[in-house]
Amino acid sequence: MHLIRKASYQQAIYWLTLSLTVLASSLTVSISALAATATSEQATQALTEAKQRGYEIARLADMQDLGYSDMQVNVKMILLDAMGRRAERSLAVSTLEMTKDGDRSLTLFLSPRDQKGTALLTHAHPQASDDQWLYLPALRRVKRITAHDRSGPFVGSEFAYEDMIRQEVDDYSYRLLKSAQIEGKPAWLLERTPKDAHSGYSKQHVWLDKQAYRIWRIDFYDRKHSLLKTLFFEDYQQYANAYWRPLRSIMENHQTGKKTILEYSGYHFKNGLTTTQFSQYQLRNQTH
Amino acid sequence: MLNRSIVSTLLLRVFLIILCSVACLTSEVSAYEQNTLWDPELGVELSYFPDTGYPEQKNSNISLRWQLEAQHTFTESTSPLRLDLFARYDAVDKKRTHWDIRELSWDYQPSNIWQPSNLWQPSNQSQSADQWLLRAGVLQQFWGVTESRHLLAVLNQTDLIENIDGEDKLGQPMLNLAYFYTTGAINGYMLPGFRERTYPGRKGRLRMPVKIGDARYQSGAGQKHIDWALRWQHTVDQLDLALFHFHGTSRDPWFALETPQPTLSSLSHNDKHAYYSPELQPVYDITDLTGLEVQYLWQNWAFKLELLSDSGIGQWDRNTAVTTGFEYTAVNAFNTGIDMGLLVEWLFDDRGNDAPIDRVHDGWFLGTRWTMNNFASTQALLGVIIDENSKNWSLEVEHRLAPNMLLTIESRWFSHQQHMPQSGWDWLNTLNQDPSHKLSFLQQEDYFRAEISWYF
C-alpha cells in the first residue's frame, strides 16, 4: 500500500515534472514562435514602408519636372574603350511632356556624317512597350522597328536603350535603403527594380539629393546581380527657374572598362512642340 | 537618247526655276538670319568580275560618285529647301556616268495657330494632331516593308544602273498634299513627268546580253503624261497598314524585240553585231497599281506583307505579287552586346515563268542582319534569294574607317543549273523555248565591290 502510494507520488512528480517540462518547452516554442511573428511582422511593415518611402521619392523626383512642356538639347557623346580608344557622336534630342502617357523624344543623328539625317522617334508608354521608328536618310524610308528588348547598347555606347529614354515613375518597383551623402549633400539611397522583364538590370541603385531631387549616381546591377555600370552626372544647372539638368554624364562599365561620356549644351525649355514634331507619320519631315 | 534628253532639259528647267526662285527670295528676306548648309561627299568605288565577259565588257571597273546635300533656310517659320545631287562617272560604262537630282522639295506646312480648339487648349496634348502639309519639287518616295526586294516602291523610277538591288531610285517631280491625324495619314501626289529605268551600256556589266534601245510609250502623252496616286497609312497598335492605288505610266517596262532587216553588214559574223542585231526596246504602258503592305510587331518579330495588283502591261492581264515573311532580332545576342536579325521572305508573282526579268515567281530570301554596335558602326547583311533554277547570294557590309570615312562592300554570286547563253540570240531562242532562262546570263556576273566615300 505504502509502496504503492509511494510509487504513485514518485509517478505522480515525474508525470508532473513530464508535463511541466512539456509546457514549459510548448510555451517556449510559442513565444518564441509568436516573438519570430512579431519580429518578421516589424519587419514586413519596414519593408512596406521602405517601399512606399521609395516609390514617394521617385513620384517626388518625377513630380520636379511637371510642366516642362517640351525640352531640346545637344548631346556629345564620347565612347571610350578600355585601350583609351575614342569615338564621337552628335545627337540633337528634344523630348515632349504628355500628361496621359509616356513622354515622346526625337533623337537626329547630326556625326559621324555617314549618319548623319538618321533619326529615332520613341514614344514611351508607362504600362506598355514602348513604341520606336527610325528613319534611314539613304533609303529614305522610315522603319517601325521593334522595342520590345530595351536592354541593347545604344550606338555602340555604354548607355542601353532603356537608358537613354525619360524613365516613368511604374517602370520601376522602389524601395528605400537608407540617407546618404552624395557630393557632399544629404541624399536618399533608392533601390528600383525595373517591371519590364526584358530588363538588362535586375536591380539598381540610385543617390538623389534631399533638396531637389536630382540623381547624382545609379549603380546597374546585371541579371546575375553583380555590378555592371555606374552612372555618374554632373555640373547640374538650373534651367527655366525650375528644371534642374547635368551639364555631363559618365557611365562606366565595370566589366569591360569600357566608358561614356555624354556632354549636354543648349538646353532649352518650352519651346513650343507640338505633337505634330513627334508624329511617325512625318518622322522625315523632322530630320533638317 | 531623244526622251533623256527631254527629261534632262524638264529636270534642268526645274532646276533653274527653283533656283532663280531661292535667289529672288533671298534678296528679299536678307532680314532674316538664313543660313545654307552644305554637306558634299565623295565615294570611290572599286568593282571586280572574276568571270570574263561578253567582248569589250571588263573584270574589273573604277567608279567615281559625287553627292551634295543642301539646305537653305529662309527663315525660321519656313520649312528649307532641300537638295540632294547625285553625279556618277564611270571608268568603263558610258550610260553609268550620269547625273540625277535626287531631290530637290520644299514643304508648305500651313501653322495651326488659327485653329479656334487652340484658344482654350492650352495644353499640346488636347491640339488637334490633324494636319496638312503641301510638299513640291522633285522628291523620293520610300514605300514597302519587306527586305529582299521593293514592290511598294512605284513612285519612283529604279535607277537600276546604280545597283540590282532595286533601292536606287531617281528622282521624280511631284506634288505631294498630305493630311496626318493622330493614327494615321492619307496622302495625294501628282506626278508630271517620267524617268526611265537606267541599264548598263555595251561595255557595263550586269547586263542583258541584248542591246536595249529607245523607250516606247503607250501613252501618246509619252513622258509627259501626268499620273497620280492616293496613299492611306493607318495604325492600330501593334499593327501598320497602308493601301495605295497608282494611276499611270508603269515604273517597269514591258520589252518589245525589234530584229532589224538584216543588211549586208550586220550579216557578217563579228562580235560586235552578236551583240547589236537583236534589240529589246522597253515600252512604258498606262496602267493601274493597287498596293496594300501590312507590318505586325510581336516582341522581337515582325511581321511582313506586300501585296502588289497591276492592271497589266503588255501582254500581261491582271497579276499579282506578294513578298511576305518575318524579321527577328535577337537584341544583345549571346551577351555580346550585338544585335544579331533573322530574316525569312516568300517572293511570288502569279505570271509564272512568264513574270518579268526582275520578279522571283516563286522564292524564298533567308538572310542574316549583323549589327556590332562598336565604335565603328559594322553592320552586315547576308543573303540568299533561292528559287528552282538558282541561288542569288549577296553580302553588304558598311564599317566606318575614321570619322569623316566610310568602306561599304557588296558582293554577290549568282548560280544557276542553266546553261550560259553565248549571245544575245542564243539568250533569245532559249527564253523562247523555256522563260524561266530569263537571267540565266547572270552567271558570269559575280562582282565584288568595294566603295570608299569622304564626307567634307
Contents of the next structure:
Amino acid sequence: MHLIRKASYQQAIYWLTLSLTVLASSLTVSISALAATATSEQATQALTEAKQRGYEIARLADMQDLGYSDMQVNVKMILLDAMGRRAERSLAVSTLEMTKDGDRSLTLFLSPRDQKGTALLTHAHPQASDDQWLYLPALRRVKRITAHDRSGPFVGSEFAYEDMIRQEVDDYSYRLLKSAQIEGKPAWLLERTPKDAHSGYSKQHVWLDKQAYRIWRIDFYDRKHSLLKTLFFEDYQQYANAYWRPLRSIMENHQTGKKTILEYSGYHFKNGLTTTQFSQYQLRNQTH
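Now the other one: the form predicted on its own, given that the block above is the form predicted in complex with its partner chain.
All you get below is the one chain by itself.
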C-alpha cells in the first residue's frame, strides 16, 4: 500500500509539473503574440505617417513653382554612348501653366537637319492618363504616343517619353524615407511610385533640398526593381526672384553606360503663350 501511495504521489507531481510547463509555454506564446501585434501596429502607423509626410513634402515642392504662367528655354541635347562618342541636338522648349489641368509643353527640334521640325507635344493630367503627340516632318504626320509607348526612349536619348511630361504630384504615391544631405544641403529623400500601370518605372527616389524644395537627383528603378537611371540637376539659378531652374541636367543609364546631357539657356517667363499654341491641331503649323 505504501508503494502504491508513493507511485501515485510521484505521478501527481509529474502531471502537475507538466501542466505548469504547458501553462508557462502558453503564456510565453500569448506574450509573444501581443508583442508582435504591437510591433505590427507600430510599423503600420509609422508607414502611414511616412506616406502622409512624403505627400506633404511633394505638395509643398510643387507649390513653390506655382504662378510662372509660361516659360520658354533653349536646350542643347548632348548624347554620349558607352564609348564616349558624342552627338548634339538643338531644341526649343515651351511650357504653359494650367490652373485646372496639368501643364502643357512643346519640344521642337531645331537641329540636326534630319530631325529639324520634329516636335513633341505633351498635355499632363493629374490623376489621369497623360496625352502626347509626336510630329514627324519627314512623314508630314502627327503620331500619338500611347501609354504603352511612353517607357520607350525619346528620339534615341536616355530620356523616356514619360520623362518629358511635367510631373504632377497626384501622378504618384509617396513615402518619406529619411533626411539626408545633397550638394552639402539638408535634404529629404522621398520614394514615389507611379500610379500609371504602364510606367516603365517601379519606383523613383527623389532628393530635394529642404530650403527651396529643389530636386537635385532622381534615381529611376525599372520594373524588376533594379536601378536603371539617375537624373542629376546642376547649377540652379533663380529667375524673377521666384522660380528656380537648373542650367544643366544629366540622365545617366547605369545599365547601358550611356548619358544624355541637357544644357539650358535663355530662360524667359510670362511670355503670353496661349492654349492654342499647345493644341494638337496646330502642332504641324507651330513647328515652322
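In this text, the rigid core denotes the largest set of C-alpha atoms whose superposition between the two forms falls within 1.5 Å. Quick caveat: nothing in here was measured; it's all calculated off a predicted structure. Numbering follows the first chain given and starts at 1.
A.B. asks: 2 Å or more on the CA of H198 between the two forms, with the rigid core superposed, yes or no?
C.D. replies: Result for H198: no, shift under 2 Å.
A.B. asks: After superposition on the rigid core, does the Cα atom of H148 shift by at least 2 Å between the two forms?
C.D. replies: Where the cores coincide, H148 still shows a C-alpha shift between the two forms that is 2 Å or more.
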